[in-house]
Structures are given as C-alpha cells and as structure tokens.
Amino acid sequence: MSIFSKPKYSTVQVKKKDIPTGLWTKCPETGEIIFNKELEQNWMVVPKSEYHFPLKARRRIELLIDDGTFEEHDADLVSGDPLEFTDSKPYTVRMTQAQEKTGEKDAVISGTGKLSGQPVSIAVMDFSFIGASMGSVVGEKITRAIERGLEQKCPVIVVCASGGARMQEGILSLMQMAKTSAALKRLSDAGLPYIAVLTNPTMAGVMASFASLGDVIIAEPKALIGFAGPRVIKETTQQDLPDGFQSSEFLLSRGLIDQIVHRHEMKTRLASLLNAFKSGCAKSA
C-alpha cells in the first residue's frame, strides 16, 4: 500500500476558438503567410518573394486598360454540349457550377479599349473558370478579338492562362488551335501587331497555338509554360529534367520568349511596345 494517494485529475474540454477562413494565403514558394487584403492590394503578388498568384480576368483588365475605355464584346457566348459529355459529372453541370462560382459565362473576357491612350483589342483568359481550358467559346472569342483588331486597324493583346484544350468538347476544342492561328496570320499579313502575355500556367493547346505566335511574347516571372507537363515529359523521355524546366526564366534563356515582365510593370511595358510598333509602322508607311 502506497503512502501517498494518487492525485485526481479532472479534464475540461476546451473548444478551439474558430479562426475565420479566407483571411490569409500561404506563399507556395516561401511558406510566408500573407493577409489576403494586402495580397489583393499588391495585385496578387507576394511582396517579399514576388510570387505571382493567378489574377481574375476582370481585375487584369482594370490594371491594363485605361479607366472608362473598356467595352466588352461577345459577353453572351456560351458553350453548348454537342457531345453530351460526362466524366465525373455532366458537362452541363460542370459549366453551370463554373459560371456560378466565377460569375462569368466562360474562360475568357474580350473587348476593346485604350492602353495608355492607345486603342487595342484585348482578350484575357481566367484560370478560375475550369482551368481556362480552351473550348469552342474561348477560341471563338479570341478569334473575334483578333478580327476586331483587323477591322479597327489596332494592335491585339491576348493574356494567356490555361491548362489546355477542354476535353469535354473533344475535336471541337482542338479546332480552336487552327482557327485562332489562322486569324493571327491574317492580322500579320495586314501588318498589325500581336502581343502575347503568358501567365502561370500557360500549357498544352493554348501554348501550341496563339500563345506562341506573338510578334512579342512576354511572360510573368516564374510562370509554368509548355506543352506537356514536366511529369509526362520525364516519364516519356526517361531523363531527369533541368532545374527550372518550363519556367519563364528557362524559356527566356533559350529564346522561346522575348521578355519577362513583373505584373506591376506590365502596363508600362506594353505601352512602350505599342509605341515602338506605331513608330515602326509610321516609318514603313
């Protein structure tokens, strides 16, 4: 028998205080935790690491196009479901959910406006809409944006972000590669400039078509750019890939893109390029 009796402990269940969600974002590069409001004010760029998060299409248009000058076109175009495609869910359900989540009809916004006083036709892809996959509506809106540049005799800018073609539309999505490329050939024949801006990620069918056909190709820092993903390439070639493979910096060093431009400097750089094109056209005339 022990001299001292064991003390009696009582346990009290303490409820963890609820922490509000949606207030903070973690930088995937450094692990830094950032207040969402600060991140939004900094155009979705992490202040210390300068990691560029995806940016909604309408916000990007606000940052690039002069206030009060943007006129949206083709806003009512909506994808059909000619294949009656179902993967984990019917395509019609997937589209409805994406539209409710983003408030957009599809993965690209197009229109005309002025960039630092210069008229442009612009199309901006939105990765939050089914990974900015390229279906028939995306291809059609980008083609019309290019043709609008032809009609109005102004430069065309496309801000690209995509995981590739939209598999739910099958061959119809793949046809958009040829359609957009043909429109760009007509723009080039008319002597009008086209600038492609590649953001993270720009992959597959989009990169294999209009994203790689710019007179000038600009990329944001550390964007993933390529056709197939690194894992697929490694498994196919059975070789280790170089550090930074398919990053903006890797492609710039090999001449596949022309410039890497920080998001904060993008409008100024685009304005400078448009001025250079304008000056070159005037001299040639």
Given for the second form:
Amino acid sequence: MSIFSKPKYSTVQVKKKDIPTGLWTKCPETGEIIFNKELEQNWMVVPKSEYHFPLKARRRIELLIDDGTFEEHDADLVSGDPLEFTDSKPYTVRMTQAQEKTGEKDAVISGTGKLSGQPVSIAVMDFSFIGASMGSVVGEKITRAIERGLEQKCPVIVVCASGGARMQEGILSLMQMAKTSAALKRLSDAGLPYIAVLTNPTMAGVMASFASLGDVIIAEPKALIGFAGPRVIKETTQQDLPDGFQSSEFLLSRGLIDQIVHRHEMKTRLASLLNAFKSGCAKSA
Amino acid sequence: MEKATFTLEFEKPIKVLRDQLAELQRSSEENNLDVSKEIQAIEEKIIETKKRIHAELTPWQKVQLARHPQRPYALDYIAALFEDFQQLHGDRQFRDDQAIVGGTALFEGKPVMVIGQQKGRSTKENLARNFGCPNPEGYRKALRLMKMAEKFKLPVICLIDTPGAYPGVGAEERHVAEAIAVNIREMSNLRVPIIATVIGEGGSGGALGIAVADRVLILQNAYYSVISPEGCAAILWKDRSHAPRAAESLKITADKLIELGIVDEVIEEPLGGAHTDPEVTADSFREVLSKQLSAVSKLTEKKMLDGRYEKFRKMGVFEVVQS
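Provide the structure of the form predicted together with its partner chain, given the form predicted on its own shown above.
Once more the chain from above appears, this time first in line as the rest of the complex follows.
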C-alpha cells in the first residue's frame, strides 16, 4: 500500500492572496516572474500577460486624476460598531487591524479633482481594506461623492471593487445600497454623467447598486463581476459554470457592460466619454 | 378535519399537550364521561406553555417561524386584505417569474398596486415559484407594475418574503444585479406612496429590490438581513451550523430592526405565530397598513419624496474623527 502513497515531504503552499510581497511576484496566469518595483511602475499590470493586480486606491487616483488637482473629502469618517459584532475577532479589532495594514480609515477614498482638465467627483474603493466590503462609511462616502457631483455640477466616477456588503454592520450595510442608488437617481435626473469602473472583483451588494447604475459601465480585463459568488451558484444549481463565467469578457458578450479597457488606457477613455457628456456640466474653470 | 401540521422543534411541547387534549376529548365522547375540568386544565396549560415558549424565542427560532411552511404567504394576505385582485403577469421581455406576483386590487375600497414575493405551498408549486427566489425578470415585472402604478396614481403595496434572489447562471446572464439596482433607484423616486412589509423572510438584496418605501413594516416573527444566517455562518465561522449564532449577531429580528431605525412599525402576530391564526394576523396587518398608508397619502408629493430620500439617506452609523 505504501508504494502508492504520497511522498512524505510536503509541498510548500503559497496563498495567492498573500502575494505580492517581497521582491518579486508571480503572474497568477502565466507563472511569469516580475520584480515588484517594475510591477508598481506598470500600475500593477504584468507586462507580458497583462494580468491586472488590484491597485491601491491612492495609486488609482494618481493614475486617473491630473497631478496636484486632487482634493480629498470625508477622510475623517470612521465606522461605528452598531451591532457590537464579533466573529473570530471583534469588529472593532478587525477595523483597527485593517487600518494599520492599509493606512486608510475605510475602504473608499473620495474627493474632487480634474481628469484631463475636466472637474470630476471621484470615489475609489480599495480591495485591501476588508475586501472593500460596503458598510456605513463606504456607503456614506460614495453618497457624498455623488451629492458633491450634483452640487458642483460635475460628472461622478466610482472605481468599484468589493466582495459585497459588510456583514459586520448587518442590515445597515444593506441599506447603503438604497442610499447610494437614491443619490444616483438625483444625479441622473439632473442630467449629470456617472461612470462606473469595475475592477477585480466587483460582487454582490455593490454590484446590485451603484456599480450597475453607470450611464457607462467600463470594466478592467478579466475582472470577476457578478451578483452571487460562483461557488454559491455551483452549489445551489449543481451545474457546471460556463467558461469565463462572470468575467468582464463574459459580461461584455452578454451585453451587460459597455467596454473593457486596459488600465493604462483608462484615463484617455474616461476623458473622451466625459467630453461627450459635458453639456449638463458646469464649465471648467 | 384538521389539516396536516408541521411542528417545529420548539413547538413540540405544545404539540404534546394538543395531542393529549385530542385524546381526552375522543375518549370522553366514546365513554360518555364528563372531563370538562381536565380539558380546561389542559387548555390553560397550552396557553401557558405557548406564552412561555414565545416570550423567550431566540432569533434563530424566529427565523424558523418566518420560514414555517404553513406561514401565510403573499397571495394569502392578498386574498385576506384586498378585493378584486387582478394578477398581471410577465416582464414583457423574457418570461413570467412566478416567484413575484403582482397586480391591481382594492384596499379598503381604493385601487392600489400590490406586489409580493411568493413561495409555493407544495413541492410542485415550489418548483414553479422557485421557492420564492426571484430571477431578474421577476424584478423587472415588479418595476413594470410600479411604473404602471405611477402612471395611474395608485399606491404600491409590497409584500417581502424571499430567502434571496436566485443564484443561477441564467440570473447572472440576464443581470440580476442590474435588475435589483434599477428597482432600488427607481423606487427611491416613484411618485406614488409605497408601503413595504416584510411578511416572512427579508433576504438581502433580493428583498430590498422591492422594499425601498415610505414606510417599511415587519411582522413580529419575520426577519430582514444582509445575508442569510447560514450564509453568514459559512463565511465568518466557516461552518453553516453556526447559523443560530449568526442570527443572533446580525440583529435581524423585528425588535432589533426597530432599534436600528430600519423599520417603522412591527405588526403583531397571534401567540404561536402567524400560521396559528392567519385571520387574526391579517386583521392586525390591515389595521397597521391602513393607518400607515393614509398617513403617507396625506403628504404632498414633494414632502413624500423628500421624506423617502431622507429616510434611507440617514441610515448608517459612523463617526467623524480628527486625524
């Protein structure tokens, strides 16, 4: 029997989510090795395979907003603990650890700035902060970013990434879907443009609210985008999932999003769209 | 003849007493004995036991009541509270999703649009209704009916009872996320009164997709949650058997939802739950619905819409800290 058993030495297991750390990173698609410094300089896109790693929210703002024009808003909002929630650790501890790890107070950075000269109100979600799950602060900051667009008569851009609603804030997280969507109704009725940029992954409660409501919806390549998680769908339906299910490419082919845009081209594309939609916006100073 | 009953674990002491009572009644009839005193004693004990059990129901036990297979469903309330219901089918695009029903009806003599999530009573009906889990076309049908209500100035009454929107390949392909998002956005500014009531399960985004309203009501033993207790347990405790703990932690019961400012009023159920006396439940539902609908109907359109926006706008708990 022992002849066919596994060899005793163990294989080294690498958790995908733990990378990139250290000096170099392996492309999850091709196994290509790339130096972190090079990856950083390339906006976290692997040069050959063009695999898009998550980009930190502040770097995303650098990528999209003209140098020196970004003014951050609502940076001082922090979540309460309305449910006094504890799972493997208390929510307050989980928050503190996430804050220490990321240097951010919650999963959204928002503010105003110029995109190729055009004033915009922008909110960017940061997946490294508790999976960019949406609790009260995320909902509030996105709502304020939308309302700011309404006040200043400028377009609103939200760069989405999220595992969904933040369970630790329970039903209050669910209500952020209503809050953000209601604000978007007002923005839309005022004739102001809203562009949703979907990055890997954008799921569940975020997808079933502001991420799906863009006048234009743009996704980065090969992002996972959907409502229910693929594992849940597989377990519920006992069905094999189609190839590329819930990828950006899948959504584009089903007519659910407008474009797939490479990270390096994103700013140019956004600028063109904003230029086309500027009739209702305030004239740029 | 009494209908076949389904007994939950914590209802069993009541069932034992009921069986004793039935046995006593049968034997007294057969033997012509006067056992009225004994019968009265057991009846009192039944009430006492019910009171004791229901006074200390855990959140998880309430979830069981909310999912009780004999609990009244949307169509039961529609039959009990409304007259002249005309069911209107389909989203005019793909197919008729029977997990959501809706149509015109009269409430206290006035026309309204009533929309509800509907579970099946039998296995066959449950397959047709997908166990109350709507697909995108269900939400799009609901939106079609709401826009019709807006056009003809009918208040909208929504009855919420779903474990959640259906997680399926087709649902994703037809963009269930967008269907829910659009409903939420459009309901936030629909120019007629909307009253939503959670009658059983308020399962996450699938519930919210027809629950943005001027007033959100909930039946005493219903629940409303961001995720099912089982789903939450599977993610946070890596084990679905921790669902009772998740049900407790998530604060999903009517009393907690009032405290959190999510619902406006709790509709009382009879002792033992809505399924033990659907008529009494319908009566207390009618009374609260009537009161809330007339209060919203008195508002000017602007006041109503501003109020609805503010209601959801202020939901959330956060602090401002100086850095």
